[in-house]
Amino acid sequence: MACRQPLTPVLRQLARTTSSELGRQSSRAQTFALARRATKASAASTSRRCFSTTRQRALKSTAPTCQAQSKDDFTSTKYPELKRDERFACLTPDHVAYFRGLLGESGSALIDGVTGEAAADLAPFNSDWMRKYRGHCQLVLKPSSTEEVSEILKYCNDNLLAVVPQGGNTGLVGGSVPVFDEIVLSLGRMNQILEFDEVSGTLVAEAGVILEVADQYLAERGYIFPLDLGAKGSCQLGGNLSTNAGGLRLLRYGSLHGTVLGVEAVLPDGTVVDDLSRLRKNNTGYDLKQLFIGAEGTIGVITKVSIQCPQRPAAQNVAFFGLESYEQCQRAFREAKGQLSEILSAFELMDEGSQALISQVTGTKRPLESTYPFYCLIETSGSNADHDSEKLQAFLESVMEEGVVADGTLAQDETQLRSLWTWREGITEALGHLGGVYKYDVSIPLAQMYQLVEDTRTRVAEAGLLGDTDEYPVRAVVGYGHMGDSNLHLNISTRRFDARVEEVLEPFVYEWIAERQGSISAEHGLGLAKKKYIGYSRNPTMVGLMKQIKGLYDPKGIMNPYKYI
């Protein structure tokens, strides 16, 4: 974290860091004269809260069955209604002798749990990071080939093997991790970045290549990739395409249904479909591949991808303001989009519940002398430096002048650029730090946006359930997001899982969210977490034709199953 100077009444100084300036300051550094509020922001209450030393446990060695382990922290025993569909078969060791002989006798590309002893090895592809879901799975198949995941989806299917496809695995939904004892299909060694046109921007690349390797391969010719999470040290693209994933750069440059070209896919029956165009434009009967994209691997298994990538921006800027009200936040974005329009790229929200943990797990200091209810996070990206920063001057003066902003700060350098990202992309692994979490990813009308924190907060304490002593489950009630995409992050972070707090939240988030005409997934997917809640966010007649598709693609049912469709 960059040292932060004492604050005064100046915005501290902008530096136009360009692809060539980044890790100095910018010799032309504008200084902004700033009006602070004589009154200060009360901070929000922030319980005491204790580090979790919960580590995830390996399952115990099991013989090759299709009984469920009696764990209390199986999914299929959290989750009782949930049954093993009778149809699919039982791993046998001819199953892995198949495998073995397809894929060879490396350890890289098989786990077997099925003859041998691999508890240790299974666990990480059998639970979430989250440590909320765990499965049975006991056989994990790490193809090197679009031709080795064709010869496996057709021998399950030919066999009845039910199959998970799993990237990196950083879901929030559980969509990625096997219920029962389905077979992992790990697309992590199909990590090649096959090719690039350097005029046009298309990247084609494997499903299983990591976004931030992606990213910095762009950033070498002067690209950027369309799409940024926090998690982009470990998800992969394929994981990234089946769950539409939104991320914090989809102001700019819209969603993966846009900026994807083309898909090469294999279907449940081992059918490659070669859709892997390089065209913007190709008008020639239905767009197949919008129907992988999103779908949470239902219907096929994501092999490849083609995608337009834009130029990467040639100058930066990020600020860190800190709010009075969520009315101001949102006069603030207004004031964003009207003054700042084609070079604003990012505009995020945090409350200060969510600063303080990040505050409490890293023990960094914070941006910000005072504390404040609101927080914004607002990142430009020009290709002239001189140009944006008369923009961005003239709308700080313009928010200070008018009382939007209470106080802020402004990164001087590349270095403190990504220090002020981290008190918004930090926020989900501090919450991990501090136990269990409880994840609303969703989309409301902007005006009512963070109404749903205060009053699920509202409900969660009348129930009897938040608190700052151990005997209470939930710590803190937060949120953050992607304030220019109307998506909200809620997050109840809790000492345990408990359940009534999960009574007390569902399907009270989701009624709240029905009612305003909001969706229950904004760029999560809905995995097995959402499974009964669909209906809160699409009609009968929708999930009736999703149930088609799902049939016509996958009529064994054998891709990915329990989950929401």
Contents of the next structure:
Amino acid sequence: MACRQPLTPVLRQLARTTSSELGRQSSRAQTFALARRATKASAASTSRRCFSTTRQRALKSTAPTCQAQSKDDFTSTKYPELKRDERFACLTPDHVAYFRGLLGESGSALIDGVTGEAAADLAPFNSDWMRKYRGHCQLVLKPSSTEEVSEILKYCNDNLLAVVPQGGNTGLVGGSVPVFDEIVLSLGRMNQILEFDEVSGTLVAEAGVILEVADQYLAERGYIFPLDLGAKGSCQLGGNLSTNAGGLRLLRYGSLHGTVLGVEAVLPDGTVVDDLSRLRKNNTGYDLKQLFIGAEGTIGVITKVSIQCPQRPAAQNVAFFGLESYEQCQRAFREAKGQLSEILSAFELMDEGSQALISQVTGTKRPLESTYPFYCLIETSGSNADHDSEKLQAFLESVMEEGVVADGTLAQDETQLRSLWTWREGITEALGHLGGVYKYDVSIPLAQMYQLVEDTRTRVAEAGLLGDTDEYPVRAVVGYGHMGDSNLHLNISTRRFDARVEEVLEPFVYEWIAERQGSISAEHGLGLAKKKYIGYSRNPTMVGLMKQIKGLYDPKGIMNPYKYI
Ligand code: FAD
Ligand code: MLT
Ligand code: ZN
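So the form predicted on its own is up there; where is the form predicted in complex with flavin-adenine dinucleotide?
Following is the full complex, with the preceding chain placed first.
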């Protein structure tokens, strides 16, 4: 279970220094004295941010197998166009008996709502993190080995039982929960770290290892997991690969398509695909493991992962800026790349709306005294604190001198560093506390990126849906994201999910993106949320090839049905 950390205010503020004041300063060192105090972090203590991301929810009891309930919050009720595929068998006590025989009687291996009452235990597996989707699953299976996964899938394939693989259930597109009565195959018990090579940095682990656990294991050995994200306390490596999660440092460490060296996966017919290579280079034919990265559980179950982990940086700095316009954010990014080059490890964007909402939820003091339309968080990670500080100082000086940045603060120690990060990482959770969120995770050429937020806000306001009082479903339209990757998170924070809001947003948002050759799914995947919209980012030839791959790996279609493919 993830741990909760309050959002605490930043303690020190960077001295406000206008360009005229700068002229009066005799030396750079004086001007940015604060910047000198780079965080010298030991490998084990660096950047351990931790969020509660898995909320237990008390849902009402679910219906008997195969019967949809007419409750408003079931996915099948909200989206009546989704129909249960009648080819799939309904679960019977005989099926359950088979799984009990395979996994044992222990409650930790199976949750059975078919032959008994288990609504409360099933509830967290049926409902997604956003509480937007809710399924009717009656059986959760928790295998503890690849062999058990193989036996389960073979049986499901032979008996036409549909399956949803589930990791930490932190996915944001409804891909990790069933729509109807699919069996949930939960990887949480496959949580062993199997190997680590301290010379090469290659980690081999089971798919159910929690990301933060893997990172802490690596920290003790001077390494870092090449992926970091706000849900790290709950999400699992198998889920990370299956969504091809991007996270906060993709800018530095690249995508999982590059860092993953090998995968072990089980196909629906029970075949174990052993591609668990530890090799950095391996050009022997098609790179089949890549198909599992980003497949969202539609072609098989990832059971093991081999991944290349970088050396953990010895020094980290985090700066948080206020900026007057999106143009200035772009300038700051350009300067950061140019001046910080190899030590730049994150460049994140937040608008005032997103920060105001965190502040409203947490009640904590904002990092800067004034408010600005935009904020950027910059992180550097390097091996030499003095060298990094010097570079960062020069950068800070130049962006202040040029008037690119209006105000800023620099973390003075590990606590402040983590605190500053919460103003970026904490947005998702804060929005979740306020009600329903319509989330769009998109890639657009940088120059046009923020325009989407403004155009969407205008559209929602013109539809009469945006306002400060309870009669308006929409509270705010905000934007934040991984500016370093041209990845915007457009979020529409609502007081309650409302079909009228969805109609105003979709397909408007997707059309807007397609017109600019963007991607409708930069990092979260398609899941159920974007099922209808894949055509806005992929042409018919590509969708056709994807369908052929799906047909080849999963001819009976039992893997995560009703989702994007
Ligand atoms: P789940 O949610 O359980 O599953 C996700 C998908 O993968 C589903 O389709 C599921 O069927 C499939 N799946 C899971 N495990 C397996 C397996 N072993 N084999 C086959 N298929 C499997 N995402 C980002 O990319 N970047 C971010 O910065 C980011 N930040 C987040 C912050 C918060 C607070 C939250 C709640 C979510 C965030 N996410 C982010 C989204 C989410 O955390 C990631 O998508 C994560 O990788 C999902 O991992 P999981 O284990 O929770 O997978
Ligand atoms: C993030 O970058 O914070 C995550 O992708 C989650 C979100 O989009 O809210
Ligand atoms: Zn993100």
